[in-house]
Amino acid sequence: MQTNNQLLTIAVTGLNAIDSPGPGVAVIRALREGLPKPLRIIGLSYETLEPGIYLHDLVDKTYQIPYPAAGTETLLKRLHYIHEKENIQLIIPNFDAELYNFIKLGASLKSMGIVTFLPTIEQFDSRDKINLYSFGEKFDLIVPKDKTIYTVEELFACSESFGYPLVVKGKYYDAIITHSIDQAQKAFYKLSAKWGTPIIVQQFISGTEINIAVLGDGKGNTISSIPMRKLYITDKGKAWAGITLEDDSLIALAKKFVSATNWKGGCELEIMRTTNGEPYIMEINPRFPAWIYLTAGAGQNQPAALARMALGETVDPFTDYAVGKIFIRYAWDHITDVHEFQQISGFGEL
């Protein structure tokens, strides 16, 4: 870790805050809680309305990068550049469909001088959508059954083997309930035109919506575990409030998780605990959620915990945390010029 009087960089990309926000803006309010300063970060953003392009507070300057369908030649060279012009030390990279480049580019990073703190390929392939069943089969976690399928047509057997309501899911994002075939198939054209296929049709599952939030060092240990119990749910199943809960089963879940696989970094475990108190997992989220700031009020920095492993520093594991501390998402108009819009969208930096 950087003493005091040392500059620490730091990359985070996720900065957009739309109804199914980024955690990026998260992150780096963590980071700026849990860090020693000086602290410089830089944003690393896709879109030129991502709000926290423009939250000069928490955000030192942004960068544009290419898209994930890119590749990570395109990406590295362009991280060359930033790389020149900032000393970054650590990049935390927040989108599910950026991070398999991230990984990728792993060994060229570090040659550069900048750590991240990422799960394996093989770590990050195991969890996918499209082998959760399996991966439960294999660790002993209970999950939902599922299937993956590339045609409208397969919904119909789905629908015979599952019955209905029946769970709809993108590869990457968004997951739509249906209760008839109709409705099915728009979710499969809705979701495969946005994301591609394959499509993920899962099992109903109906209960209580708990979500964990997860540090693990790589080497089976769990640095830290938070579950949060949703308030308030959106339209697409976004948590905009939620609590964080005292429950020893959901933390015992989280190490088994970890003790399995060697997780390396943040992840979010999505739990759905049906009235006979089962535990299933729908879905393992690669990354930290929109949520983790949470993690931080509640005494367990997760982001300023990652920072300090990759950056070579032990960290013990949490043992408390305050459980009843709730987080309100909320939306505000922030103002800023035309010209700040107009410098990212020419030449892609701000």
Contents of the next structure:
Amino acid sequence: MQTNNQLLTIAVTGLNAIDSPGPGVAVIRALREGLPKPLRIIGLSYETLEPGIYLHDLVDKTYQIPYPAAGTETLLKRLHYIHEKENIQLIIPNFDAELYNFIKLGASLKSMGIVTFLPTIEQFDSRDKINLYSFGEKFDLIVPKDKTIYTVEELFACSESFGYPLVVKGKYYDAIITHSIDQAQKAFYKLSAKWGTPIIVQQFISGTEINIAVLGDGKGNTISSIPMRKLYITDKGKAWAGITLEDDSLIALAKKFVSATNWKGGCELEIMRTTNGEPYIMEINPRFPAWIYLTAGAGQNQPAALARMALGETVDPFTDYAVGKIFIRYAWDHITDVHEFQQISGFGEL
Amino acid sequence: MYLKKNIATSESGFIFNPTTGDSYSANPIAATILLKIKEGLSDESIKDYIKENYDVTTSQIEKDWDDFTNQLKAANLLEN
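Mind sharing the form predicted in complex with its partner chain? What's above is the form predicted on its own.
Every component of the complex follows; first up is the chain already shown.
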């Protein structure tokens, strides 16, 4: 870790603090609170209206980067340019879709003097929703039954096996709960048109939705795990308010996941706890969730701990956190000027 | 009747279950009963306290007690 007079420069993606938010702004808040100053935050954005670009008290400078589909070479070229100007020491990527490229570029970035703290490609792929059922079986974790399908005809067999309601999920995002074959077919067409195939059809599990923010050190140790129950959910299924919980079984589940996979970096376990108390893992997001600032509020600042580990410091696992800490997200009209918008739109920097 | 150890209650009647994140508001008499339960008083002692301090018949207390207990069970606030 840097001493107080050395500038630490960290680049962060996911500045889209919108109704379906990226975690970047929350990660930056936690870094600013948990790391020694001076700290320079470089925002890496994809779109010109990501709010974090304009929040200059949080983000010192933002550079646009190419979309993940452009590939690793294009991304590396852009990062070279940014690094020459900013001397970045650490990058924390926060989008599922970009992680593959950043993981692939790990060695190249390291040779440039930039560290990351990310799962391996194998870890990243194994928890993919397409592989979730076999992942659960392999590591003795409770996951819903599912089937990956490529044609609409396969829905009939799924509905016979799983019954209704039936959850139809897109390859990357979106899930639709269906109650009849007609609805399931409609969901299949909608999601395959948006995200392509395959489509994942999943057994419906009813219960209480709980999320766990987890940080693993890559050696099987859980540095932090904070369970949170959503108190207010938006129409996009995102938590708009949530509260930290005290439940040893959820902490044990997080530790089991990390020790089984040697997970490196942050992740979010999406849990559905049934009325019988069974914790089904519904999805594993391979990065910090948008509500990650709650971990700092509860006494386990996960982004700061990740940064310390990435920069070579040994971080002991946290042992305590505040139960009953609540986050309430809010919307805030930030005022900027057209010249700022022009700057990021025209030059890709602000 | 025993409340789960980690259930938080306040004199104002706010109840918080930190395992589930659920919270409830109890009316003044329910809040008093919950505090007495937390103090470790037996069911009978609490019922005696209610008889002494409120204008209520024994049969009404028994009926209301069952109803209250069922609500606490349904809210998953009691030790099994």
